[in-house]
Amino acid sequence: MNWKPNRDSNLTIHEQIVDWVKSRIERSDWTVGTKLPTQRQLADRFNVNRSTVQLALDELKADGLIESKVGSGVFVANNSWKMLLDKAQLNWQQHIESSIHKPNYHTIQLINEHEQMDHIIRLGTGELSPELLPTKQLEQSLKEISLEPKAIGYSPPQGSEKLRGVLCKYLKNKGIETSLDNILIVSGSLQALQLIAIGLLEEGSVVFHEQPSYLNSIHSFQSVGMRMISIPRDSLLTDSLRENKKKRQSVLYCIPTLHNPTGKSWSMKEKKTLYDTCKELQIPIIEDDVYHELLFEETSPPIKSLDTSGQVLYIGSVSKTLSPGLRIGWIVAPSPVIGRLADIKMQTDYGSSAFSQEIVAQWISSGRYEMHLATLREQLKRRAEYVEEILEQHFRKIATWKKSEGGFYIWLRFHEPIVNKALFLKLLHHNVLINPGYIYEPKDLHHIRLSYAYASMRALEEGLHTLLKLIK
């Protein structure tokens, strides 16, 4: 034992002694039950005061590495090696549990995991089937696109000027008058919500949302300390906003066209009433309009078309219509808001994919996008009618639903509260994946968000028969 403390070290003498004893135990020089030298022996060998040795030994005892036995001395404790191993390994779980962003519900984690498995029948997926994606046309468009060197570098903070110019013309057809300075290109609508949550609202702000709500299945607002207030649909356009309006900042999130998860759409009268109420109360509106192009029959224009005061933050995307893999969406808002959100976006990802922006700009400007949408709507309508036939034949005695207006979903309601975690897991055991209502409204045990957009016709029928069998 030739080791001596280094008096020029940044560590104190007692800290060096602690580290030295730990190293002896880690290397198994001192195994469990080994008796340590006495305090006097250690003090003499290290040429230090006994009080310094005593301090080091007290710390080692507190850590559970050594233990005193009355009348016998000090020994290496039984669990000393495990204690050192635990301390040597970084406790990532502690970091995870103390992080700001809330984890997904366990059910949603299972959905995300099993959606990647080919043998699973996906009855709830909010995504187009591979057979509905315009793969060949996208391949052809890649051959036609002419790229300039600057176009495939980093985008400007607000996104490709070409794409924003194309969107100005495209949105005009929806009654939305806007300009380049009022558009921000984002990596899908979810990023839009995340940017708004961290860039425009103070901690503790109130986020009003329709009940049930897509917001309950993601945590963009909850993770940054927002207070969520859900408002039942039948009260949404009455005095609920006035009653719940507080002095704190607030915002209303809504999907007025083909709502997720219910698939319902508001009338123009409802949209105007809501807009006027929010304008009076000075509550900004986040209008999530990613399903609008998938309406089977044309209906009223977006709330944003009514907006003359910059009250509405409008979100659009091609993820539900062209390809989720392109990761292209947009926000339309007043220029100060766009500037703020663009600054945050540059701090997080330095701009959306330049290649994806070129593809989307070409598809919209050439008219290819509108042609694709017309075909896609017909395909989705056939799928919806096919599923509604199965429901009519086999489910009408145990559940209710409304005919789909477009998009992906049928909000299937069972008479009895049977849609619980046990049913979800039982179906998963039979390779059928559903989106239960309780991930959109925690107390909802009646609903399933039934998607006809992803699974094949044959898989839809097989999955629904498995669902019926397990319920009965």
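Take the two forms, find the largest set of C-alpha atoms that superpose within 1.5 Å, and that set is the rigid core. This one's a predicted model, so the numbers in the text were calculated from it and none came from an experiment. Residue numbers count along the first chain shown, from 1. Compared with the form predicted in complex with another copy of the chain:
- Positional change of residue 15 between these two forms reaches 2 Å or more at the C-alpha, relative to the superposed core.
- Residue displacement note: residue 403 has its CA displaced by under 2 Å between these two forms (rigid core superposed).
- Put the two forms on the same core and the Cα of residue 72 is off by 2 Å or more between these two forms.
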The other form holds:
There are 2 protein chains.
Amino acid sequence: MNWKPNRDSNLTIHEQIVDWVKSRIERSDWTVGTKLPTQRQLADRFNVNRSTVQLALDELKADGLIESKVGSGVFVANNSWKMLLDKAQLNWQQHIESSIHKPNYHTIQLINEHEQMDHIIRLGTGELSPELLPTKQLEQSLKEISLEPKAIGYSPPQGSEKLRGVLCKYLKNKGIETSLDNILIVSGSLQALQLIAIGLLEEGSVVFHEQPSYLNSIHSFQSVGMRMISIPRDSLLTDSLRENKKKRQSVLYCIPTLHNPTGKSWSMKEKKTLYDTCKELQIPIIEDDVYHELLFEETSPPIKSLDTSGQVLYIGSVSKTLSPGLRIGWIVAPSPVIGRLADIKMQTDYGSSAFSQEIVAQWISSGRYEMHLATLREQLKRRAEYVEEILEQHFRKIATWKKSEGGFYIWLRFHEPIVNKALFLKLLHHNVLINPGYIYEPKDLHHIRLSYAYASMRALEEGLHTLLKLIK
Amino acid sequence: MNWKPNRDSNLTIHEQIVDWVKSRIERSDWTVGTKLPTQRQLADRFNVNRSTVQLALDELKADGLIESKVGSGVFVANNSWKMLLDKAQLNWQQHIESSIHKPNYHTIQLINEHEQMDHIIRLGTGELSPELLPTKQLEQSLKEISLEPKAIGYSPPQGSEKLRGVLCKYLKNKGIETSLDNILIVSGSLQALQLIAIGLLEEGSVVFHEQPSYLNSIHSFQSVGMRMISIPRDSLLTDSLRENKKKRQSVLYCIPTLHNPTGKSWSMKEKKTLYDTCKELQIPIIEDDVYHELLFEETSPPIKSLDTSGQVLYIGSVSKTLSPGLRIGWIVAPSPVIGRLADIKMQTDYGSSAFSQEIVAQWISSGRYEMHLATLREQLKRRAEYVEEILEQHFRKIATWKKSEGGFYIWLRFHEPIVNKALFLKLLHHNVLINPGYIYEPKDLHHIRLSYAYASMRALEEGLHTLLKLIK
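Which structure goes with the form predicted in complex with another copy of the chain, now that we have seen the form predicted on its own?
Now the full complex is given, and it begins with the chain already shown.
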């Protein structure tokens, strides 16, 4: 979609748009039943007025090439292809709509889409800013890599032995004793959840998770028929799990350190209580620990360090700390579990990038990773304080928040329930992208997940002021 | 599983094995219900006699730590944990057995497992030999990469724009006109199939494929409830598709160039006939074209080059040609289809390795890839001729085959139906790993997929002689 109308052309802008749409239909890119982008989206992309787009669409409708369906949008008409070229054509839209996997929520699709646009200020992005990524050091480290032919073939089902060896040592510092057989390398923690969902749980299993929860913003468990039960944090420690425990298989998903989206961490005592309860109830724990390295002050080791019963599936990653582009994470679990998940990974994508694995092994084993983390924590802390100061100055009367203890996020709570989709869209129209609380807890209209990690300081300030202006 | 008994220890070998098994149970690695490897597997791994393993297992059974279940193997006993440490413990085996995704077939699990062992001669592996991989050139090219901070963050849903741009040009040479919006970067062709299965087909859709078929050796469609109908190659061109076409959605999977496992290619006329039939019947075509670059003599362009109706989902990859460790492939399709598949990929693994994408873009755009391919084809041709000469000398009386036209495989057909699981296991016991025909067509007991691409020339000769000896 990089095409734009040419203002020096002999054709008018709307004629050019008509031709462009026709050409997409002609070359079978937009097949019968394809839903067109909205007028606003097209206007934004072409950088023209909506009225110009409307003029073009009206002409195409009059020609019978596209048609409106009330309430659902504008589509390539059933006879369009016949009219243009007189040929039969597949209806891909029908295929898409009847297929198995759920689409992302619309708000999340919009987030994914707008995160690619340079002019958008991203106030909620769960990703390190380009300026925080160690790009030059990574480039340098590529020069130092020496490859073995065996290392760039298909990797063993569990992933590179070298990287697993390095991780064994690394995890020891976090109080986790493990061995080569107990580690599976994955392409990031999202894939870890996907593999667990299809490889360890029967359909209809219960997935307990904290409320609000990152799990609500993705589909890993929902799309394969699991039943989600979200429980507020404090109730998890009392009798909620016991009361809700079903006859069915169940599992608890949690982020005990720097929770996404709230930023909270459990104390060691709380972790112990949770572990003991789950052990007694025989509920396996999925411990998502991808933010741990970003604690401004180290607090307590992961739940996995307490695990004497093989009950905890531990997930780590370098996506939040080194580079998401590497797509490298890991699961630590009993070896039959790892064997099973490795078998499924082999059926899904035959393993993760050998090059990425090599880079991560090199960074961790050389100590470069730890050094980078120390700097990164400092930088994130500075950013957190900067945002907190802006909040202090301008948001004190309308919202509350907790001082960040690390990671990326401030869970900003507005006194009034104003964070709805309308606000999300209004902000987007002003080029500000937020992660609204309702993607983490559908009923929540009070929160925004602010991220101080992505946008530049200047953009953060500008975005927060736009937010303030639109709220008032 | 790298542990081996220490022959200089004060303990006997079998005592060491007993201790080792106990320690795995104690540290919750083998939880209750875990199935132990077979005696033979343990003996192989420990490099000891089976009788020693048996002695150890007998002792563990007598202690009540493990138990045999007739016909299904030896398992960690229900009370083992209590006996060792007196604690409750999760039964992971139960979780694994009741979960959603099918395990790989046993023969394929054995293949995956033994492909990791250096002493095994691999006669069927669908992978380039380490000596054919351009390891040093890849290492060199890493030194030349300059990274942009944006390039190592999360990539756009469809994958690196740079790589997609490079592919547009590259595919033009194959007669495929496409654009940025029509390409999705994936982590190899297996992932492409996975995404198509869950993103474009309704449950119970019919997947037509050639008989024998690579699809039978993987589970992408079967594991999500598709109905597989395999049709012999020649019948596909007559009325078989028409007769078998159901009311249900259906799709045709094919490898028109250097088919896996048979090595055959369709002529341009046959491709045209197939395309026209599918167009008339409105059956989308999945064209798996990952071996095309390995044709010894270029024949005809892909079916996709004929596609005027947006009917063909085209799959390419560098796994067979450059390095499987990169985990990079691509799908070319109409943009609504690509948008849909990209959305699902974002829900699965948030994109492929940015580093791998960068490397592939660099190799293709610099022309290095084409140069490498020219050399590679020469080397593969030499290997094919070498193997064909051995076959000519020793297999003429018992088998038939077709001279290879490219790629990796010779589809060796024995006059007698001797290629069963017993032969597979017997060969494995002699350290020779084959890909038996029955993993591509369950009823087939005549074929072996010979690969001249992986093992060294010497190993190929040795392996073929072992095969000959065991058959006779």
